[in-house]
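The chain below stands alone and is given as C-alpha cells, in the form predicted on its own.
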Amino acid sequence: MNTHRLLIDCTDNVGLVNKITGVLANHGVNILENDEFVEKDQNHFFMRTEFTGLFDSGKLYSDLSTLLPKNSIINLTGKRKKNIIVMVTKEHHCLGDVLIRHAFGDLDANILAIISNHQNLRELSERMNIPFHYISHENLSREEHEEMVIKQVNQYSPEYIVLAKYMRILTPAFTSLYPNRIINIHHSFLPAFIGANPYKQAFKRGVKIIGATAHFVNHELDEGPIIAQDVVSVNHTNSAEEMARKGRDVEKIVLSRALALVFEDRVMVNGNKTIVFE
C-alpha cells in the first residue's frame, strides 16, 4: 500500500495525539510513525504522522477539521519525490554531490533543471541528462536578471528551488514568490561569519571548528530558518585553502541532510525556526 504523510500545525491543546490517532484509527489506517512536539512559548503543537491504508482522503481532512482549533493547518500528501530546480553559479561540489545522489536513486527527487549565471557546469548538467539554462547576470540589473531567471523557474513549477552554491543575493521580490521553497547551502556556522570569504574570515581568527548550514531562503541575508547545519575541526596548521577544501566536505554533507529532511517532509517553519522530526 502507499504511505502517506499528515503534518499538523495547531494550537495546542489536552489529547490532541489522542484524538488525531483516533481519527486515523477510525479510517482504518495504520501507523508506521509518529513524531510530536509542543512550543510552549507560543502553546503551539507539531505533528508529523507516516501511515498506510485505504481512506477517503476528503473525509479524513474533513474529520480532522472539525476536531483541531481553527486555524489549524493540515498538511495531507503521500510519500513522493518533489520535483526541484537546482540553482548554481560556478562551484562544483555541491551541484555534483547532488547530481550523484539523483543519479542512484539516494536525492528523494526529481531534478527538472538546473540554472546558472555562468556556464562553468553546464557539462556536468549535461552528463547526468538535466537540462542547464545559464542565464547571464552581465549589463543586467539585479531586477531584470531575476525576472528572466523566474520566468524560466516558473515553466517547470517546481515545489523547491535548491541553491547549491548560487552567489547571488536574491531580492524580496524573488523569495516572496517562494517562501520556505528555496534551499540554501551557506560556507559557515551561522550566524558567524556571513558574507563573503568566510574561511579566510575563519582563518585569521584563528576558529577551532568551521561548519556550514543550510536554510531556507528570506528576505533577510542568510537569516532564514535552519534546517540543518554540522562542523569539522580544524586547527592552527591549516591554511585558510585547507579550511575550504574541509568546509566544502561539510557543505556537501548539510544539503544532503537537509534536503533528504524536507523532501521527507519531516521539517516544519515555525516562525524564523524549524521544528526537524529526523
Given for the second form:
Number of protein chains: 4
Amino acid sequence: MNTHRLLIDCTDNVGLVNKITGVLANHGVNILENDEFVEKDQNHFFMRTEFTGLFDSGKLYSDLSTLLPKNSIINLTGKRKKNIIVMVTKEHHCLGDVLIRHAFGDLDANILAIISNHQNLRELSERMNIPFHYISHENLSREEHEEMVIKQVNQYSPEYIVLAKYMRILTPAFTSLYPNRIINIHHSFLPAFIGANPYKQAFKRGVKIIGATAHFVNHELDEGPIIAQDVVSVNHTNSAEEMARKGRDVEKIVLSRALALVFEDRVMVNGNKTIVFE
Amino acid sequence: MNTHRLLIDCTDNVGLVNKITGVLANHGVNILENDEFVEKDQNHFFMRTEFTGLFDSGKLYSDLSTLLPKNSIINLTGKRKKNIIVMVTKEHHCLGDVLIRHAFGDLDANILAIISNHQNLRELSERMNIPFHYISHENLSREEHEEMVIKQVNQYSPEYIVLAKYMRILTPAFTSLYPNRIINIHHSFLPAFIGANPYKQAFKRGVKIIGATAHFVNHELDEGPIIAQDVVSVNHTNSAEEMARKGRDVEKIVLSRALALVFEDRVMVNGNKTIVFE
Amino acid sequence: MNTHRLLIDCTDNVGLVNKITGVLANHGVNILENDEFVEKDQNHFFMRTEFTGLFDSGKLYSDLSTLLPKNSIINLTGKRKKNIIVMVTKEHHCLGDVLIRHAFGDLDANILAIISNHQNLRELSERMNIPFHYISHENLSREEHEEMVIKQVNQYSPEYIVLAKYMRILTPAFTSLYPNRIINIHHSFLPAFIGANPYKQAFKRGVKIIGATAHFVNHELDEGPIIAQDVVSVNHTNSAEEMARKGRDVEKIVLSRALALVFEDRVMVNGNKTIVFE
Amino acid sequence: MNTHRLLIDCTDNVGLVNKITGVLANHGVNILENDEFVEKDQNHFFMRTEFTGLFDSGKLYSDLSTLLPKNSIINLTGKRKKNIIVMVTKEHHCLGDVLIRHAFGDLDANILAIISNHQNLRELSERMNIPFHYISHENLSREEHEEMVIKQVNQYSPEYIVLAKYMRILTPAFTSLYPNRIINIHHSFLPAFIGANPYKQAFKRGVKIIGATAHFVNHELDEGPIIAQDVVSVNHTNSAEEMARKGRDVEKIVLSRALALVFEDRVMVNGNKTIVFE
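Output the structure of the form predicted together with a further copy of the same chain; the preceding block shows the form predicted on its own.
Entire complex below, previous chain first.
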C-alpha cells in the first residue's frame, strides 16, 4: 500500500487538527506520522501528515477544501521520487555525493540531467550514466547564457533544480520560474559571509568555526529560506584553502540532508523561513 | 490564563489524535502545542498537548478515560514549578549551575533542600539560601546510610530528585520509591564507560570525543532511560584530568537541559527509553 | 617548582626554534609544552613554551633579546592567577558561571570587583563576596558614564576586563587603555548578526544554528580578534526568546573557555586574529 | 622542491627538540611545520616535522641516529600518495566517498584495487576504473577465505588497507601482516556498541547521539588505536534503520578524515592510542 503525504498551510483556527484528522478518519486512512506547527505572530497553521490507505483523493481534497479557510494551500502527494536537474560549475564534491546516493537509490530523486558551464564534471557524470549538458557562458551576457540554461532546464520539466556548487548568480527571470524549487548550497554559515569567497572572508576574519547552508533560491542572493546548516571547527593553523577543504565535507552533507528533507516533502516555506518537519 | 499539559500514554488506535483533540475542542480549550508519537513495534501511542483555557479538569479527565483504551495513562498538570531535592557529593559544577538558574527563576523548580555525604558544598548552598543536609556515610553500611538519606528526602515529599554528581550508588530500596523521578548526570557518553572513573577509562582507551548523559535512575547502574546526551572533542594532549575538566562543562549543560525537559513535562518514559517532545 | 610561560612574537627566521630551545637548554629549564606557529604570508613567528626550573629570568630575557630579531615581543610570565574586573548589565548567566568557577578555584583569576550599570546582579555578587559597583548611566552622556567606569576600573589596575554581557558599547577612550585585555562575549556567531538583538535577527532570518563568540574588544563594534566560538541547533518551533534561552548556555561556556585560554597565556593576537595554542 | 616528513618516536630527554632541530638546521632544510608531544607517564617523545630543502637523506638519518637514544624510531618520508587496497562488503557509502575523492586527486592515495566478498560494488568500482576482485566466502572456512584474500592483497604490496565497511572479522594471521596499516571504520562511537549491529543496539538502548569511529585494526575486535570519531544527534522518532541512514554520513566523513590524517603521516601509534598531529 502506498504512502501519501498531506501538507496544509492556512490561517490558524481553533480545532483545526481535530477537523483535519476527522476528515482523514472518515476516509479510513491510517496515519503514520503527523506534525503541525502554528506560527503564532502570523496566526498561521502548518501541518504535514503521512498516511497509508485506499481513498478517493479527489473527494479527500474537496472535503478538506470545504473545511479549511479560504486561501488554504492543500498539497496531497504520493511518496515517490522527484524529478530533478543538477547544476554545477567545476567542484566535484557535492555532485559526487549526490551521484553516489542516486546510483544506489538513496536520493529519493531521479536525476534527469546535469547542466554545467564547464566541462570538468562531464566525465564523472557520464561514468554515472547521467546526461551532461555543457552550456558555456563565454562570450555571452549573463542574460543570454541564462536563457540557454533555462531552455535546457525546461525541456526536462524538473520538479526541483539542485545547485550543487553552481557558481553563477541566477536572475529573477530564472528564479521566478521555479519558486521554492531551486535548492542551493552556500559555502558559509549564512548570514555570515554572503557572496563570493566565503572561506577567504572567514580566514581573514579569523573565525573559529566555518559552515555551510542549504537554502531555496529567491530573488536576493543568499537570502532565500534556509533548509539546513552545519558547521565545523577551524583554527589559526588553517589556511583559506584548508578551510575550503574542511568546508567541502560540510557542504556535501548539508546539501544531501536538505535534499532528503525536501524530497520527503518535509519542508514548508513561510515567507523567508522554512518549517522543517523532521 | 494558566497553561496546562496533557500527557497520554496508551495502546495505539486508528483516529486517536482526532478523538482526543475532539474532546479538547468540546472543552473549549486552546491548543498551543501538540506532539504525538507512535511506537510502531509496540503499537503504543504517546501524546503531549499544551493548552490554555477554562475547563472542568475532572470532566476532561473522565471524558478522556471513557474514550481511551483501558490501562491508558492520562496525566493532566498545570504549568508550575516542580518541587525537587538535589543530592551531591563534592563536585560543585552541576550544583553551581542549578543554583544560579534557580536563583534567577530559570529552573522551573523549587529546590527544597540539598543533601550531601560531604560538607564541601555546604557553603555554596547556604550562600544561595538553600537548606543543606549533611549525612555522612562514614562508619555506616550502604543500607544504613541510604535509609537516613531516604528519611531526609521523604520529609520534603519532592516530586523529583536530582543527582547532581552524587557519587554513591542507590539501591532498589531508594530507586523504587521514586520511579522515573530520580535524574542522574553520568560523566560519560553511555553506554560507553559505565561505572567508575569514566574519564580515566576514556583516557586509557584513547577516544577522541568524550560526553555526558542525563538519565532516569532505575535498578541497574547507568542503565536507566536516557534523557539527554552531548559530547566534546578531546585529543592525545589531554590528560584524564583535562578530559574531566572539559567534561564538566558538558555535564552541567546536559543535566540542565534534561531538567528543563523533565520539568516542562516533555519527557515520557517507555520501558528503558524516553520520548522527548521538544 | 613553579611553572613559567614564554611567549615570543617576531619575524620568522630559519632555525628559530632551534635557537630558542638552545637558550632554554643553556638555562637548564625543563620544557613541559611547546607550540609554535608561522604565519607564512607575513613571515611571522609565534611561540609559546611552558617550562619549569630555576633560572635567572633577567639573563634569560637578555639572552633571548640578543638572539631574536629587533622588534620581537618577548613575554615571560609565571603561572599565576590574573587580576580581573567583570562588567555586567542585567543578565546573570555568564556572571553566575564565572562566579561559581571563581568560588572553587577553577577560574585562574582573582575577581577584584564587578561593575554594572544596573543593580540586578548586586545580590548575587555580594552573596559570592565580590565587591559590586553600581554606576548608573542615567542622565549621563555615554562619555560621562564611561569616564566614571574607567575611573573605577583603573583603581583596581586589572590585567583583564571581562564583559560578561555588558550591553553598552565602549568608546576608543576605554578600549585603547586596555588593548587586547578586554574580553567580550557576543551572543551570535560573528560575523553573523553584528550589533543589537542578534537572536531576534536570527529568528527573523530563520537560521537553523545559533552561536556565541568570545573576542577581544577593539575600536570597532564586534570586530575584535575572535578567541572562541560555538553553536547550537535551533528550528522553526523556537521563538526568538527560546533561541536566546538556548543561546545563553552557549554564551557562558564559550566565555569561560575563552577566559581559560587567555588566563593560561594560550592566546596571542596577530592583527585582527588570534593564535590559540591549545 | 619536494616536501619531506620526519617522524620520531623515542624516549624523552632534556633538549631533544633543540638537538633535532639543530641537526635539521645543519642540513639546511626549511621547517614548514613542527609538532611534538611528550607522553609524560611513559617519558616518551613523539615529533613530526615537515620541511623542504635539498639534503642527503642517508646522512640526515645517520646524524639523527647518532643523536637519539637507542631504540628510537626514525621515519623519514617524502610527501607522496600512498598505495592502498580498499576492502568492502555490500554497503556503498564509504567506498563511494573514497572513490570520488580518488577520482579528483583528493585522497593522497592510489587505490590499487578493491576486494570484496560480494559483487554489489563491482559496477561502481569498474565505472571508476579500479580493479575489483570478488572473493566469495561461501563454502569456505574463515581461514580459507582469509588466506585467499591475503594472497590477493599481497600481490599489490599495499602500504595501507582500508576497510570501508568490510563486515568480516580479520584474524591475527591477517592483521599481524599489516600492523597499524589496516584502517577500519566502525559504525559506532567506540567503545560503545562494540561488535555487530551497533545501530540496533543504539536503538534498543535509546541513546540520543550515535557516532562512528575510524581506527587501526589489531588483534582484538574494535579495540585498535582510534584515529577519529564523530557523532550525530538522534531521537525517539528514529528507527534503527533511520539511525543507520544518519550514521552512514558520519561514517564516511570520519573514515575520509582518518585517511587524510594517516596519508599525510600525521598519525603516530603509541600502544593502543594514537597521537594525531593536526
